[in-house]
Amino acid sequence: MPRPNRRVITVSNRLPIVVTRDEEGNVHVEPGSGGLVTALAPVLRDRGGMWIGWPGITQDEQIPLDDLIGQAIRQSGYELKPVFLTAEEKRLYYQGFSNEIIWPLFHDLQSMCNFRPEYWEAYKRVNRKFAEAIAENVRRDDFIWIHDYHLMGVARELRDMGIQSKMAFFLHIPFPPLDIYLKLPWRFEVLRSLLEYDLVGFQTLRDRRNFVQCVRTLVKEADVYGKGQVVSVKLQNRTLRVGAFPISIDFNEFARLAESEEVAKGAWYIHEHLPERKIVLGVDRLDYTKGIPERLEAFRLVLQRHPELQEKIVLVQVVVPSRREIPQYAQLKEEIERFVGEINGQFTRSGWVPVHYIFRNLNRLELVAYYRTAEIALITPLKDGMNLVAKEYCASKVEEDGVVILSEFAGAAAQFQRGALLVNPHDVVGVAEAIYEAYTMPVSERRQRMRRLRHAIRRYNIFWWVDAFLQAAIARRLDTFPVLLDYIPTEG
């Protein structure tokens, strides 16, 4: 860890507050939740920290939050410093280059992409913006912490400014193969920004070793050596550090509340509205990296090739909404209807309908109960950084009777080989065969996998990845990081 005396301070696109207007208009804020939230504030609250980032709303709507924020510090016990927005530079930074250019492209999208000049223009100012804040707050010993791909440029803005703090940077998202992060129009530029860090974190071994591809060709003067967890990247005038880091959850968190009287009750309730029948669960944010369309494709499969799974199976899908204002992600949720209207009404029949389909939010309490009775999960997204859910399903199976069906394209998919049922989510016959395979499994096999997965998640948890990052970016030697588990398909 940094030395006691030395703050951290936080840096993310959003503020950990959720900004809301109640039915008379009035604006309260709460809390945020989610585990980085969780894993990052007592390291704040502990040694005098703070988290700068955006409130959520623009400046455009003038709503004062001065005092509502003052009484979130007070609850947090860590300093909050809101970063404002216009309307524009939500739409040309946040909607148009993090999310038009950068998130389909880290996720292998590239032909989603729409490389406008200035979307790139707007991104600049807005990590300037970031920087500005930190640079009005920053004390010489603290330690900087950057968050995603919404602020890969902020360091080199905070280095033209003279501020030479020790700065890290963690990619919550994949980070792309050389050829295709060579079609980004500001490649250069892009990567410059992250070698200004003095640690650079991603979730994968994979991701570290395009990064390191990407470094290699295009940086001539850099040198990577080293091997293991984290490498060093040489420059012409100094060092920094890249490393893999998978993120994780609370485990212990999801396991009491699965046990909980409440969770216990939600789950009765499913049960009892789904009785004798097996339940495949989805759980996704509404976008297009997830693969939600194919697992529909998948699920319809093995009810034809195997009809008696007819009426003893559901698949309970639940998306939760997400950028509804972009067109792809309308269609996307027009797509997806379709598809569990085509499967309902082809196989309904008298007391079974063979997709559930749940379009909202579900709250912690309802998620864990589905969590907790659904006896096989179904992650099956094109790409993802990591994906937490996979982790968050086996914390809450605490009778360790569960399968996880999981893209071998998911981050976490190095860490479940040896429990999951990894798949490939294009290929929807055999998704379809994974779903057979899971349902006809043995329980003892179907216990002995999800105890060595839960018991994985519990040991790298989410305050083992702080952990584990802070050590990375003081550390005298990197021989001292545990060996990751990498994971590369095979035959067979």
The other form holds:
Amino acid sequence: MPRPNRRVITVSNRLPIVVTRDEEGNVHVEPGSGGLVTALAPVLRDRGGMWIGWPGITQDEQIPLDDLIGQAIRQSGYELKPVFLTAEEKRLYYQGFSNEIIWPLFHDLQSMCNFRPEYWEAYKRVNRKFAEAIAENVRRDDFIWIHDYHLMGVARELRDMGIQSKMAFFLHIPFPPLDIYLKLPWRFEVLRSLLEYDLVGFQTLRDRRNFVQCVRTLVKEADVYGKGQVVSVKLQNRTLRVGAFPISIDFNEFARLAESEEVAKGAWYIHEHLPERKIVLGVDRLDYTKGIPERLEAFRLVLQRHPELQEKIVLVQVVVPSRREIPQYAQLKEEIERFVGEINGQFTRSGWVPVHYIFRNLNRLELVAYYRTAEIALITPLKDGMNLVAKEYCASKVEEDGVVILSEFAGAAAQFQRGALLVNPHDVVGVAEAIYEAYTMPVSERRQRMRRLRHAIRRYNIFWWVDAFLQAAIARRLDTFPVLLDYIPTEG
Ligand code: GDG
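Let's compare: the form predicted on its own is above, so bring in the form predicted in complex with ligand GDG.
Entire complex below, previous chain first.
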């Protein structure tokens, strides 16, 4: 196990707090509740660590946060250190470099990138700002764990400031293949900064391989050795490790919630209004990587190819508002809504509307009620780091019945291949046929598949993930790893 006295300094773009304003304009701050926060909270509490990040509002909004963050600290039991950004930094570093360059490029969508040099300058400035906040708070023996694509440059800044502490990085999104990575005008700078970490973690073996291929090609002195989940990269004066750590969820929390009376009531209510119909569920942030228009096309196709499913099946598509300041996201929303309108216009009959479209944030109970009640989960991203919705759906299927249709380009595909129906999201006929297969699948097969999935997700949950990462980073032990297979499609 990692040395118990080592504090963990977690750094992410966003602090794990939610800042809201009520009707009277009063500002409230509550601790966040995602899986990562749940898993890291006990680690931070026990070791006296801290979380550094942007609270989500800009300096220009002039909201005094000190007292409110103080309250959030008392509730969470560990330190929270805000890094404040100006409105311009938010626009150039967050919306610009992070979400108009790295996000599309790393999801293989290079034509959607907006490679503006001022975005890069702002990214470096803000990464330095984060590094300064870390440097002010770090002690020599601390372990610094930096998350995600917004902060790839922090290690370089920290080393330039002379910080020698152990540092690790985890990328929540995919790492692209060499040919795509090469398009990045700042490819050497980004790679060089990543190589300053002591451990770089990816979601899947494929991402890890892509990264290693970029290092081998672009960094002449790098020598890569080892095989399996974690390999070593030897540079002139240091060696770092690079590994695959598939992130997960707090399985028990979802299962417990799914068993609660409130969720059972919610699930009953949803089905009561859709009697005799199977529910196909899609849940996604509004994002062009999630493949929502392609999925709607597949749903339209299954209704055409198998008309006996009409009036027997509904698609509930939840889209959670996200990044709406970026024009491509606003366009995507319009495209989805036009498409939903077309399908409903074409197929609706008295008493049956084929697509139920929800554009808002559901609360946890509502979300789990949908998971629990839907017979089929339709999760078809064009590319996704992992996809936690797939894991949450399985954890919530406490009756061990339900079929997952999952994109082979989601990081989760490797772990799901023996339980889910894996599809190529671009093959809309294939996805339509998978919906038909899920609809007609015998109950014994559904249960067998769902049990397998639940077993794996229960075992390799978020607590396992945090532990595996910390062990690889601090204790340099690797023995908790399962065999992580790639998914390779086979013919026929
Ligand atoms: C990035 C990577 C990787 C969704 N709708 C509602 C809601 N959600 C929650 C889900 C889930 C989360 O949002 C979505 O997580 P995903 O993993 O599916 O996708 P990204 O947001 O793109 O996350 C991804 C992940 O990081 C972790 O490493 O898996 O590949 O892209 O937890 O529950 N939550 C609530 N209401 C909703 O309506 N409360």
